[in-house]
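Just one chain follows, in the form predicted alone, and it is written as structure tokens.
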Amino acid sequence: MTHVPPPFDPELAAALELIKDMISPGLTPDEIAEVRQGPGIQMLAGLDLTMGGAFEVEERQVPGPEGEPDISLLICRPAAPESAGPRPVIYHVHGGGMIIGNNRVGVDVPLAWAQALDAVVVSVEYRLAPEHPHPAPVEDVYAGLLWTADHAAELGADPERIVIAGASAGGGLCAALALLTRDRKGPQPIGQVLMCPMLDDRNDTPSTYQMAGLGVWDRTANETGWNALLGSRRGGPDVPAYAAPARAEDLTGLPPAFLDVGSAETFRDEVVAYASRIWQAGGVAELHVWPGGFHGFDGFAPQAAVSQAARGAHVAWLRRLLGV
């Protein structure tokens, strides 16, 4: 059978071109330790969090999995006084294919829907895979969420309006969290905000051939991900839906979902697969495919029409979903 991929949209298209030399879509198991050290993860020391004073910044050593290493929390709080009583948090958890990145990965974002709806942020940073598989990341976001809502009134936060958002890896952390604190009876999140989640650790849909070789992730790269988090477990009988949510079983129960994909881009097929059985078990989903869209478009072209809409519609649910 040949794949035909969908086509980028022209705006997304010249984005990639501009970005080819810097960025394979296949990365390989031999290229994480490069990759970690390489200029997008430097340049993340010098972003100023407080977006120019809005917000007052500290990262903070918390408590993690029992047992286990203290993990950070990047804490962001608007600088403005409160007028409306305690604010919601977003709670984010970084993208990086389970294997790069620190809580600051992404950050921009969730800070521009804090300014939008008078938010709070903590961003977690979790252990990475390969050197610590499944369940240590998902395990020191559980951490990091049990802390932000025991600690919610000291960071004038509201413990009943906790948002967990994530995009690739994040978000498919967050879905996983979802799952977790649902089965331990812990924090319920009233909402879900999975941006071009990683969820299915097969690597065996219609997307994830029609894009390889093509724009910033494909099976390759995802292949890498996934085998640093499972090892010889991936793609087997016995993989837990709290390490690839695509194998939940039960979806009842969770949090309203946003889910957002592009239709050029590896996830697309199991983004809209989970959004589907989130409506079949009567939930609660959003679904947004971006036409033309690769992994992560929005945020390495922002200023295309797509990543405009995109954005806006992150705002959008999040203003209903809080009711501000």
The other form holds:
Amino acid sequence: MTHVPPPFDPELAAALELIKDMISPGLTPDEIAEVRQGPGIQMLAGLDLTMGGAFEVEERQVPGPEGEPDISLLICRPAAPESAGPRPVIYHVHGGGMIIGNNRVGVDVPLAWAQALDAVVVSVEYRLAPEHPHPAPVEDVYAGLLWTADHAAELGADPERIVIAGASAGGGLCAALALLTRDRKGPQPIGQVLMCPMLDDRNDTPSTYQMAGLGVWDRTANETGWNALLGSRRGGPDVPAYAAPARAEDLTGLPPAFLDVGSAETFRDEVVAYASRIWQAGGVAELHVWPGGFHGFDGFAPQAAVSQAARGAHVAWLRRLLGV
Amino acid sequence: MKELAGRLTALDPDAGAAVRVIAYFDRLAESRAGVEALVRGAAVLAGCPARLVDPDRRVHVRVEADGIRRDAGPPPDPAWPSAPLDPEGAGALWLERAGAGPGAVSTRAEPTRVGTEPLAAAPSVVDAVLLERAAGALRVVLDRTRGRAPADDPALVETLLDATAPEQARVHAARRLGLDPASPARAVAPLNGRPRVISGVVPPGGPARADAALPFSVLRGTVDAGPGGAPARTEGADPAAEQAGTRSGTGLPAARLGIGPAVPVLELPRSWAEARTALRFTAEGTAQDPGPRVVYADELGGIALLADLVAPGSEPPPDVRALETAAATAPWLPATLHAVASTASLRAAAAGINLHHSTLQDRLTHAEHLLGWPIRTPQGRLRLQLALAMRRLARP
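Give me the form predicted in complex with its partner chain now, not the form predicted alone.
Next comes the full complex, and the chain you just saw is listed first.
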């Protein structure tokens, strides 16, 4: 099999030139602490979560999983009064390979959707691996969803119209959350937005080999993330679907899914496979493979034409889903 | 990346940011990025809108700092930093850096500026590198994707304007020139130079109005300066663009121009004929040859009929002879009479030529004596206007 990688989109390749000193494709366990304090995370402190006053922002401590610590929810509600009844909710799960990040990472994306769609954004903080391996992250995410559904009225929101959304590890956790809440008969989201989701701990698809050492989040980084979450179980026979949704045998009964991924990234093949399996199970999914996209390209280079197309596709899908 | 680029310039105003800029455009060029990606790169890295205007190739791309393409925008400001696409042509890449001109203070430009007052008019080092790199890359892409502009081919324009050429040949020429058959076009007759064709919607009117009418494009050959080599000042024209020998953004030469009516592409021979007629009504705009440098055929009305009656170089009609005789004794006369004939009131005419109102009255009394007819009555004013128009028409 050839390991020649597909080329990066020209604009994305140029953007990589600018960020290559800050972001490297690989990540080893001994670098986790450093990346957690890195410039990417520090820049988040300056992010205007109100989007110029469009949102009222609060951080709430809510109960975590049974017997576990509270978790923190970042709640962003449109500042304008509701005009059309309770609002939909974007329940956001941040990315960071299961090992880095906080509930501000990537939240500008659902906030932009919420501005366009008049929705409430709830972004959940979950405990990170390796200090907190599976199932801590997904259980925290589930606890946050329970609270959000139970307290929707308090937020001026409609518990019947919760969309779960996340990128990278956040996308993987959303896919896991959809499985978990289906099986536990918990709150039923009406849609799942899985942006370049991290789904498969086996780390052995052609794209994981093809993109080694390139772009953002290559197979070394991926191994670091999954090892942190699963320890020695990673890649073995007994990894639960709630940790790695690609392991799920049953993909029936899931909410409609939007999946996208770049053609030039580690996760390409696992995302395409997951979408195919949703269809094979009789489910509803929309899949976009953005040509020449590296992992998380639309966040790193939102101005690129392909990023504009990707972000347009997110909003268009949400509009159709929510009927707004 | 916007934030990132901003951080780069803030942290490392000159050398470091310039190196990043070079790496960015080199990478775009290496991966054969298109025109829009290059313009977007300029806009995003500069943190202000960037605009590529290449009239030769009929390309107009404008991208704002957020990376979104919005082709409409304010008319080009000569104070904006820009880089030509090639030394000969009218094409250029602009950074819409408000306040980059002399003495202005721009908060965006500030961190990247080297020195202060003495260099205030020059673009910052980063802007200069950015423009140079982006324009260089654009040149290559335009050559590769659009070829040498077919607009350079005067034979095609000639065919298009030739009523005797078969319709098939004119359709072919229009296609080769990239003209949209569905949108109207105007023929343009410069005094010295090749015929031009303006496509798209251009309002009739003076050069000021034409200058504001972006986007549209002009098929043209080489840039020609006004008579005598130096482009003359034209009211409403853009001084910086004139330095480049063109009217701002339109690619029209700063020469005297007759502009034909907007017509379907296949009727361009008619527009061309009327453009040549309109050209005969233009003047140098000097004291001895006052009058408009640009005339739209649409605006002539019945006056256009005079063109058939007064042939160039023919024996002038008596009123024109009277004008010439009078001008020989009073050099101020042509400019003064033009001001009176083309201005709504005598007071405005006096102001326009920097005369005291009573001085103008004295001159007009003298002029009426020399000409032998009154020029301050409606009838006399019409006679004067006709005489001035016929004077231009009778020139050899």
